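Listed next as C-alpha cells is one chain, alone, in the form predicted alone.
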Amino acid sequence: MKMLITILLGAALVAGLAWASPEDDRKAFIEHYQKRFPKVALDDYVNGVYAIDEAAYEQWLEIEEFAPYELAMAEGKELFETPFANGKTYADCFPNGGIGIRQDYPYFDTESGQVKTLELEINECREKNGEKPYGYKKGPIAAISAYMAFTSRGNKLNIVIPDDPRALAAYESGKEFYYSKRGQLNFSCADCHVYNPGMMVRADKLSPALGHPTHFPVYRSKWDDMGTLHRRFDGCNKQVRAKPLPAQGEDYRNLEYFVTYMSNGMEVNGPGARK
C-alpha cells in the first residue's frame, strides 16, 4: 500500500510538472521536498543526505575538519593560475577572472544554441588557447572546477532560461531525461532522488535531488577520487544498468541545466565530501 500511495504522488508530480513553466517546476520541487521533510529547513538541502540523516551528519562534519578534497583543490588554483604555452590563462576565458561564478553555471548560450557548463568551458577555454582537453569526470578538469566552485561559496546559484525557444528545449530536454526510465532495472533518477529519498539502498541512504548540483565536484569515498556531476550521472546510469553516455553530451548537460535550476536560489558549497 505505501509503495502504491508513493506511486501514485510520483505520478501527480510528473503530472503537474509536465504542463508547468520552469519556476512553476522549481516551486513544486520545493513544496515536494518540504511537506517530505518538514523538518528539514530549505538551506539545508545543500548538504545532500546529510540534510536527512542527522547520525552522518555528523560524520560528515568530522570528515570536513580535514576535507579530502583540499588536496585537489590546491591543484586546482595551481593549474588555473598557472599560463598556458601562450602566456594566457584561464582568467582570461571567463568573466572576472573565473574567480566567483560557479553559480552562473550552466546555462544557455544563445549564440551557440547549446548548454554550457563550467567543465565544457573550461576545455574550451584550453582548445582555443592551443591546449590539449582534459577528460571530463575526473583529475585536472575535476580539480579545477573544485578550485573554481570554492572561489563561488555562499553565492547563490542563478540558473537563467532566457526568453528563447532552444534553451525552453533544453530545459524541457533535461527535464524529460530526469523522469524517464532507463536501464534493465527501468529506473529514472527521480525514483530514487524524487519519489524514495530517505530510504536505503543496500547500505545507503539516497538523498534528495533539491540541492545535488550546489557541491559538485565532490570527493567521493567511494571513488578515493574526485569527480565532475557527469561522472555522477554515468555512475547513476550504470547502476541502473542503462548504456552509458559520453560526459559533456548534449543529454548530460541539459540534464544538468534542468536538475540546477530545481536548486536555484541555494548557495554554492562546493567542492564537497560525500560516501
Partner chain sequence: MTKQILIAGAALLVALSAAPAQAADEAGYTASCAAAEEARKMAAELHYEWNTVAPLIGKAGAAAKAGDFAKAVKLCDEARLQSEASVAQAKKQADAWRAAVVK
Contents of the next structure:
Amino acid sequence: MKMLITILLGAALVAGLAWASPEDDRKAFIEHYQKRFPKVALDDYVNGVYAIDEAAYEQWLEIEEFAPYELAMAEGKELFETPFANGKTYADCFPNGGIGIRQDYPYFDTESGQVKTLELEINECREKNGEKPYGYKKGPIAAISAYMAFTSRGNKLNIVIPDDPRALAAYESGKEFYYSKRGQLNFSCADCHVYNPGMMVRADKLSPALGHPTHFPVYRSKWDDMGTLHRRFDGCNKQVRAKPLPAQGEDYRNLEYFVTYMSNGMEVNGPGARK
Amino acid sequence: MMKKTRLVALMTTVLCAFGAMLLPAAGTMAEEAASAIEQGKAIAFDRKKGNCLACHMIATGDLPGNIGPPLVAMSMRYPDKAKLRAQIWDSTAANPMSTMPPFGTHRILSEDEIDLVTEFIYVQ
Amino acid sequence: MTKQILIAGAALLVALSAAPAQAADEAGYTASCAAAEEARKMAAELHYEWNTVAPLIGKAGAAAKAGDFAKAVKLCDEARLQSEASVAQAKKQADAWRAAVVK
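What about the form predicted in complex with its partner chain, after the form predicted alone?
Then the entire complex follows, led off by the chain already shown.
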C-alpha cells in the first residue's frame, strides 16, 4: 500500500498534475467560501446555514436560547460519570479524563492504521470494560458525545495528518468520497455544500461545508432528537437515493477525517441545534 | 340558376363532410398535445418523479428551489426539442460537473415519462 | 360418456400446456432475479448501491409469491439495470471526482 501510494504520488508529479497537500486543500476551501460570501466572517461558519441566512439567524438564536440538547447533555454527563460494572469509567479511557478533548477528533491512529472518531472510542471504551456497544447514530452515544463536546466548547479543531502514508490515504479517501457523485440522483456532497451553499432545495437553504463538523452531535428539530455526524451523513446519502454506508465504517470515518480537517482551527461549539 | 344553387349546395355538403372528417381529427391532436403537457406537468411536479421544482422555478409551481436556472422561455433557449430532451435525459453528457440528475441514464424516469416532461418543459 | 372424456381431455390439455408455461415463467423469474441480485452485489462491493434497488427486488419477491411472475421479472430487470447504472457511475466517478475538487 505504502509503495503503491509512493508510486501514485510520483506518477502524479511526473505527469505534471498539481499535487495538493491537505493544507493546500484547506486554504483553497476557505478561499472558495470567502469569495462566495465576502461579508461572512470566517469565525461565523461554525453557525452553519445561519451564518448565511439572516432571516433564519434570529429564529435560531431563540432555539439555541432554549437549548433543546440540554436534556441529552445532562443524560450524557450522568452516563459519562457512572462507573461500568467493573468500576472503571470513561475517564479512564481518554486523555485528560475525556474532558475538553473533542477538538482532537477524529485522529489517525498509527497503531491500528485507522481513523478514530470520538464515538468509535466511546464504544471501544465500553467493550474494553465488558459493556455492550451502543448504536452509533442516536441515543446514549449522542448524549455522551454531546457532553464531551460541551466540555470542549471554545477549543479549536486540531486535526492532524501524521507523516504516515496510510494517514494521507485515509484523508484522500475521505476527499474522494466528498467529491464523488453518488446515488440515483447523482449528487456529490460538494455539489450541494461546496458549489451551491445559499441556494434553495425546495424550502431548505444549503449550508456551507466549512464549519460543518464543529457543532456535532446536533439536536435537529426535524428529528425531534439528537443525532451524530454519521446520522447526518446517512441522511444526506439517502436523500440522493444512495444506500447509506455503515455508521463508523471506514468510509464515513475517512469522510469525517477530511470534512473536519477542512474546518481545522475553527471553534468547537457542540452540541448544536438545527432546523 | 338552378344549377348554380345545386352546385353550391353540393360543395357545401362536400366541404361539410370534409370538415367533419377533419375537425375531430384536428380536435384529438390538440387534445392529445394538451393532455401530454398536462401529464408531463404532473410528472415534473411529482416529488417522487421529476421533482423539477426542487431545483428550478417553473410557472405555477409552488416552493421552487434555485440550484438550477428558472425554466422560462424554453422554446427559445432550445429551438430543437430533441436537445431539450437530451438535456433532461443526461445533462452530464454535455457537462460532467452538472448537478442535474441524469433522468434517463439513471432510470429515474422512463422514456415515455421523459417524452411527456419534455413536452411540458418545452412550452414553459 | 363421450362428453366426459372430452372434458377430461380438454382439462388435461390445459393442465399440460399450463404447467410448462408456469414452470417457464418461474424459471424466467429465477434467472432475472438472480442476475439482479448479482448486479446489486457488484454495486454494493463498490459501495455504490442505490437505495432504490433492494425495494425493487423485495417487490419482485412478493409478486412471485402471488404468482405474478411477469411482474416479478419486470421488477428484477429494473433492479438489474439500475444496479448496472450505479456500477457505471462508480467507474465514472473514480476519475471524474478530481475535476470537482476546489482548487
